[in-house]
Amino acid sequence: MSDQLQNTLSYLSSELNRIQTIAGTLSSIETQHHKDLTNMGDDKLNQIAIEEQSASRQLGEIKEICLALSQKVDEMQNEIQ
């Protein structure tokens, strides 16, 4: 049950980290659009530039999710050792 365990939640820490790491990546991504976009004066680019800000800050707080539930993981982990 412990090894069990203990692959179930290596599984998760590893999914996690992985999440995190595309989530880090599409929102430096959607920063550059939002950079890039901003100030061609254009209405409907600006408009546009607003939503990659918005989605930015969104992948950023899946990133700080994914990393919280990976620590948790990781204390579950040393707890059944």
The other form holds:
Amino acid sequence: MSDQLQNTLSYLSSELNRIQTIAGTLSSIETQHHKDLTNMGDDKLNQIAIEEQSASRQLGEIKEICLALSQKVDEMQNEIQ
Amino acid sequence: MFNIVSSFSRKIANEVVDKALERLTRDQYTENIFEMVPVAKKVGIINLMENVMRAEKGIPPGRPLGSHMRFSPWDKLLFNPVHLHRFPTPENVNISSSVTIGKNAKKPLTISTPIMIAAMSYGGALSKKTKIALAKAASKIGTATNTGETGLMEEEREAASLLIGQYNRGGWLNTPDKYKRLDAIEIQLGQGAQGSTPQRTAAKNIGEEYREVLGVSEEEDALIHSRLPAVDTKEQFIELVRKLKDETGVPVGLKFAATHHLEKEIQIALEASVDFITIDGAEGGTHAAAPILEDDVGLPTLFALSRAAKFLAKKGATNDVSLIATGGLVTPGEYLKALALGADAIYIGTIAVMALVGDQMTKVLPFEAPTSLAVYNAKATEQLDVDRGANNLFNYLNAATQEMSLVCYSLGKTSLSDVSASDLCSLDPFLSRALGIDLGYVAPEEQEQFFEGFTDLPLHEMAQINENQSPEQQIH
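Starting from the form predicted alone above, please write out the structure of the form predicted in complex with the partner chain.
Starting with the chain above, the whole complex follows.
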């Protein structure tokens, strides 16, 4: 049972790190889109750019959540060991 | 044609002004309309009109949007950019803006910007359309909105991805079927604009839908008591917090009006193991309150926040208990200064409603107030376009967060939460001392030496020094 739990926690930890990396990458891409769209100087594109910027921020939030969850999983792993 | 009309209008205006000036110069002062000017200056134009309202109705006038006084001197604080001794943040680095409230809760609340929508209740303050628009905007930007002192409105719950609910003194959200559906619970014991004063909404002003949300009968008034029902001792409060934490797992916090006794209040909140504390300064807005409550009760947001942050640090609770500041915050600069002084997040109310109605104000101006689009039972509530309002507020929240991020680059920080009191300087010696922030007039290494001279001066000498200085130099 303990082995199974350890394996599950390792899996969770690894996936959380992966999601965190993906969220970070997507956040950077959204930020770049925001800059590119703003440079076009069009009102409609500006509105899309603002939404891209907000999306970037929310991806940053997901990254933070993943980090916090990953830490909790690590703590659980340490406790079991 | 235009020239003829213009010339005719000028002639009329000239005649009217000439006659008026003639009267103003010839009439005796006691019979002169100009008497209004010194009277208004003596008692203040707001006091003058509010006294007329008192005399007319015999009841306290319900002034909307909080006190007109600006008790918190945010403009006496400035951020310190860096250039060489520490370098600014490179432009290709993202500034992190997300914040987690209640880190130790089973289900912490993470938001993508530290700006949240303040507690403004459905019915008690705002219309259903406005509440839904606020919730939509908050969800779109990734932050939380607050129910205020009311029941759980289904439409608001659906529109809000993150909903903080107030366990309130009216008792309308205080049952498990309601509070278990929230993302955080804020136990509301008071507010900046009204302290812990009881409030009452007459049954005749409660519409059918609002009555359903509150769960009151047709003839029943909506009463907000001065105390939380069944909480008459601190032990009962502690028990309530533990019960809510156990039952829900979401962050449970305390909201109270900022007061000179705040350390004592926070001490009890810490004993109850709250996850967050919300302090509502004296500048807090409201749907309507008696002027005496708005102008003469409470502690300014800035000082309350600084004292609360220092107290939490002294108790070693900074990392465990999130601090939320609210009350009269209206610019991104003030939001960031509040974060620098120790707030983890801030609530905005009045300015959020103003941003929401934004370009829709033209529907009511100049004959009605812009808030008549947003307030419950007001004349123009049905005219509010919810999606347009939500988009306006979303844009505002985005711009405000971006502005705060701009300062972070200049401070060499990578996260809004990294901005601290050391990034500020003050232009006021007393403020500098009260907040523990360097005085901007004096080099950091000479601060103590500068203030040593001050402590030797008796108070009357300080007052004389103040009088002899130019207005810009005076110590306020």
